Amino acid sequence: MALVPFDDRDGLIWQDGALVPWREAKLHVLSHGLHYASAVFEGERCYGGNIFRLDAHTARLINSARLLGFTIPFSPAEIDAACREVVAANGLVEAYVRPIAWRGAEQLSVSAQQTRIHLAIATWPWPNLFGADRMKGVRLGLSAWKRPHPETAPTASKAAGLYMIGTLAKHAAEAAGFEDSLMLDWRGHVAEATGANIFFVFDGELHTPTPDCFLDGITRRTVMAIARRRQIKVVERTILPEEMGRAAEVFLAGTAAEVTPVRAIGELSFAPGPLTESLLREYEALVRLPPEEVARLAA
């Protein structure tokens, strides 16, 4: 399938308070966010016309900006309304939604006190990151890049700069024939994939790394809530690489990946199993409930 460039599409993008034609949604080449990675973003999905856990995504976007030292000049309610507006304006009911906030071009140096803060929101159709038949499972390489110490980067923020090593890790994995990469943290503990959290099934329990140096994903928390409601024990803890081989099942969870089984990590093999499939199906059903039901069941 031919790649459609993201700068040459039909549609509308919400930018700084107004809908603009897709091809006219631009920023200056000397924007601070481009040169110094002073940008934060979100990844959201719209199912049946409702953006899943929109309030949680907006809250994280605002907090991510705060961790990078700037304030987005729109309220949570305004951001929520803008996300809904751009989805509707593009005539979509099933869509991926990408809000991004960044420092502008008023000042270009390490110091950016005089920059204006911009916010844009785009949306487009984007099926599951790993395809419709993802129950067969994906294969993860092992990354040489590690998630950094939280004293070296704002690791609790969904900051653009933190995804650079994810891109490097994913490219290396793809070059080796894998779909994605498993990343360790600076201590050598299991962390996450390049854009999704990871879960392991040990003795019928759901285990996942403690998110102390990487993003505590909204899909991650949703899956944990589903599991607990089903009386499945959920354990957040340090997971060492040498433990992975005894896992009965492994899966990823994230907005783009949704719930996706893992069938290999490096030379280790896993069989996508019944617990993963049941959580995947429950997640697929949950995301299509009315927002008030989601709020009750997913928190």
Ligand code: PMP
Contents of the next structure:
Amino acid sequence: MALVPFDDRDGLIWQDGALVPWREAKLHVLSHGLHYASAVFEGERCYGGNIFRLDAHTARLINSARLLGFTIPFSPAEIDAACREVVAANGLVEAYVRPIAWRGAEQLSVSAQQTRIHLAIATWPWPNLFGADRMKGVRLGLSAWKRPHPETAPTASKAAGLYMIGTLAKHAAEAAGFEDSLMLDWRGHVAEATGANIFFVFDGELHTPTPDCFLDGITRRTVMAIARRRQIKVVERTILPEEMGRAAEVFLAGTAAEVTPVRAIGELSFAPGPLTESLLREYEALVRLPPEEVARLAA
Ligand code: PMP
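Having seen the form predicted alone, I'd like the form predicted together with the named molecule now, please.
Below, the chain from earlier opens the complete complex, with every other chain and molecule after it.
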């Protein structure tokens, strides 16, 4: 598939309060966000014209910025409205939505107290790419890169800087022939994939690592709510890599991945199974319910 560069497309991007033509949505090369990673972002999905759990994404965006010491100069309601506006302005219904906030170019030093905070929101078509193939599952390489201690980095923030580790891990996994990478944390406990949380089925129960040094994903929490409503026991705990081999099923959960079975982690293989499939189908149905219904069922 030919790559369409992200800076050379038709459409509109919402930038600092107004819609601008896609190719004109620019920032200066001396922006603090670029040099010092003072940037936070979100990844959202629009299904049938509704952005799934938009309020939760906006709340996380604002909190991510707070954890990096800056305040986004728009209210939650304004950010929600801007996300909806940019999707509508681009005539999209099935889409990915990417808000990003960053420190501007007023100061270029480690200290950047006087920088202006910018917010941009872009969106692009995102049809369901998997279709029936989804159940085949993905293969994960085991990463040499680790999720850092929460005193080493603001790990609860969806901060651009943390994705440096993700890109290194994912590139290494791809070079070794895997689709994604499973990262351990600094203690050697199972953490997450580079853009999704991980779940294991042990003895009919759903187990997932406690998110104490990585993102507590919105999809993760949604899947846990679905499972609990179905009376499936959900356990958040420390998971050691040695335990993974006895899992009956493994899957990823994330906005982009939705629910995706894992069929291998390094040398270990897993058969995509019935619990994963039923959660996948239920998640697929849930994301298309009216937002009020989603709010009731997903939290
Ligand atoms: N971990 C990482 C590193 C991610 O990038 C994502 C995607 N935002 C997730 C987990 C899953 O989070 P969510 O379900 O909120 O998309």
